[in-house]
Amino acid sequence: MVGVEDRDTKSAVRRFPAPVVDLRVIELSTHAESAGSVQRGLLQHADILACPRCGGNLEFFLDILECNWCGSEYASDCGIPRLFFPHDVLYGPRDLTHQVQDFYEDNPFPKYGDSDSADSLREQSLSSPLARLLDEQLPSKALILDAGCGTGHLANFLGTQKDRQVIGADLSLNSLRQAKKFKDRCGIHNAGFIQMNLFRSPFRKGVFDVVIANSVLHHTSDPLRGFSALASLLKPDGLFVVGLYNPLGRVGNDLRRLFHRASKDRLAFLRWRSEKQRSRFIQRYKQPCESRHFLGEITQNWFAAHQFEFLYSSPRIGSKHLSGGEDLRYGRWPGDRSMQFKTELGMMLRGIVNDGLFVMIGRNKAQPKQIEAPEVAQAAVA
């Protein structure tokens, strides 16, 4: 670390609790419900893990993941590796990460019901045309990262397929506990969960076939920087699925938020007929921070700037909805600004009943940069 002696650096790192993985459970357990089921899945891809502090190699020692470069140690909770490392230690003042983390620790979203099962999760997820198309068309045997997975609905849904491996990552340990509990209860073998800070990723560059960041980057202090951090984890030709709020599409939600704020939530109970609805109300109207983004901003400033090929969007640019028969794997014209604006106006009209969320899919066409391991560590600490 620049300007800090090694002794001080280590003490600063160890002030933050880190994750624990119990290999005795991993090696001896044969049940999917065991605490080691997540680690057993991650061990199949142990070479993709890297120390979130320095980028060094992580090794398993009984119940600890230890970096063999900087000596940082990471523990686990309920079988969930805790690889969260706060980036503000290296980058300066406290940002919104802690505020958002605290919010989701108190309000994990979305909730699972007591009667929910793997079958009901698939049925619910497949009712969304986009989720169904992703399930059908994501590459066979793909390694998928669901960044900002929350309670893991999408990760568990995609993990029900036997030919892919899904890693759900989030900063909220409480949300991940619920994701892991559902996974173990339903015997979903191809999903695993890990705690991480997306700005200090515990993964090596260029290791994932698909990265999903749905409804997460707009809750960070620097969405573009978060996108860049996650984009670096994609293999060449890997797919990036990003979901963000649109300013026009969010108008309806903003008006409802103002109403509830003005009435001091006195009528909120009308929307709280169940715990799931209460959770959704808090998610919609009590978020500590959120940004909004235009379609053209993503196609130009995000995708094109990172050499991403635009594949598809939902809602479709120039149309209202996915028909359900599209092929999401081929490049398309993202439309001109007038087409994008008309699409956003349509989102505003439909925003009376929805969240104003849009999803874009891009393919990584950039050539990977070859970096030696010591150079990675030096760049991470600098």
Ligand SMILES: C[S@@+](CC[C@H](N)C(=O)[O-])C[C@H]1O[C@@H](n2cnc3c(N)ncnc32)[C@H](O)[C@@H]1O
Contents of the next structure:
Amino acid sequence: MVGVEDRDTKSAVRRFPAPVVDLRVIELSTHAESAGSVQRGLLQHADILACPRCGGNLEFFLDILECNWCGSEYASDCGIPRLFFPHDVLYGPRDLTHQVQDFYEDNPFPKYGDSDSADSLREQSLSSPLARLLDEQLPSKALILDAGCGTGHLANFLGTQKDRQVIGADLSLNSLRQAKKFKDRCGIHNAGFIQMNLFRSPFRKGVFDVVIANSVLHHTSDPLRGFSALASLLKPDGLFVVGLYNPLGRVGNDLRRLFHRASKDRLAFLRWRSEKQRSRFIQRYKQPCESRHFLGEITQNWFAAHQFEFLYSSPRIGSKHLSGGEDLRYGRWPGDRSMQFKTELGMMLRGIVNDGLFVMIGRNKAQPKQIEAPEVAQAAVA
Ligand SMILES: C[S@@+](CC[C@H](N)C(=O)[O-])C[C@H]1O[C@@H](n2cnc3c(N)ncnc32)[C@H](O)[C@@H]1O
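Based on the form predicted alone presented above, generate the structure block for the form predicted together with this ligand.
Let's see the whole complex now, leading with the same chain.
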């Protein structure tokens, strides 16, 4: 029987013919010094890639990835495979992917400083408890997807570790170019970058040990659906790291946004001592799409509903004793509603100075799903 998903895919495929290959882009990337390096990295992982249009196998031909089922061709730009496929046909006029894409093409985030190096990136990153936790506890040979990696700070940082393989993916090509430029300049061999739409990812299901979506899904039109799409890419027992805005934690930011709007940003320049600060200002107050999420919503509607075991939350829910330490090998009790609410009130107070982001980590306990038979995808293209 053909499901709604299959019908949607068919109509998407009919409405979107195979992407036209932009020869100028290929020519540029072929002549760029480092053009092949991501490809070489990704070639090792060619078996985890799938056509974002039909799910077929992708093969490299020089700088182009070609689907051997539907014939779609995907060019690359400076060694970054462009595997973006739109999903707006499935979501209608309320879908904001293109607005978000435009916003991040104009405002890649976060910025690198001119003097930043692999060492300074490591030093900066290790001052963040989350980055330190991931660096210390993610399995050393893990294959990691940083979905919505922006300019790739976290992906490049995690990629400095010898045995890890990190793929940073984003819809903003400008952000990815900065990520790739930094990677090449600093010789970070274990990170690679790819352009994608997380709703139509170019990866097979069940291939990653870790999926990270930090400060990403709340900038999409359907965060829960985005979570489901990314969760399906995890291996059994794989870890999902998700960072989202909380409504109470974000109150401080909302008030500041109102203030800047009312003053027509006249005082904003006081906060811009550098390009980095200007970029942070735009990121905080000018987003085209931003949703907020309660802690219980993630532990229940996202994690539990997808058979994920709760492992970690920052800020911690309840007391240290109740939410446990930071050992990602062990599941935890995510607290009851009143504990979660108290944690959110704490975030509201801290939100006066910070941006109201919380991070949760869950482990995929779902039974592996049957992989879609090639004929199904082929039928969708027919
Ligand atoms: C706030 S930035 C976060 C960047 C990075 N994760 C970090 O924590 O610094 C959000 C990123 O999500 C990306 N993004 C938003 N919607 C996306 C989608 N549908 N597919 C892929 N990336 C997306 C944006 O392009 C942007 O770079």
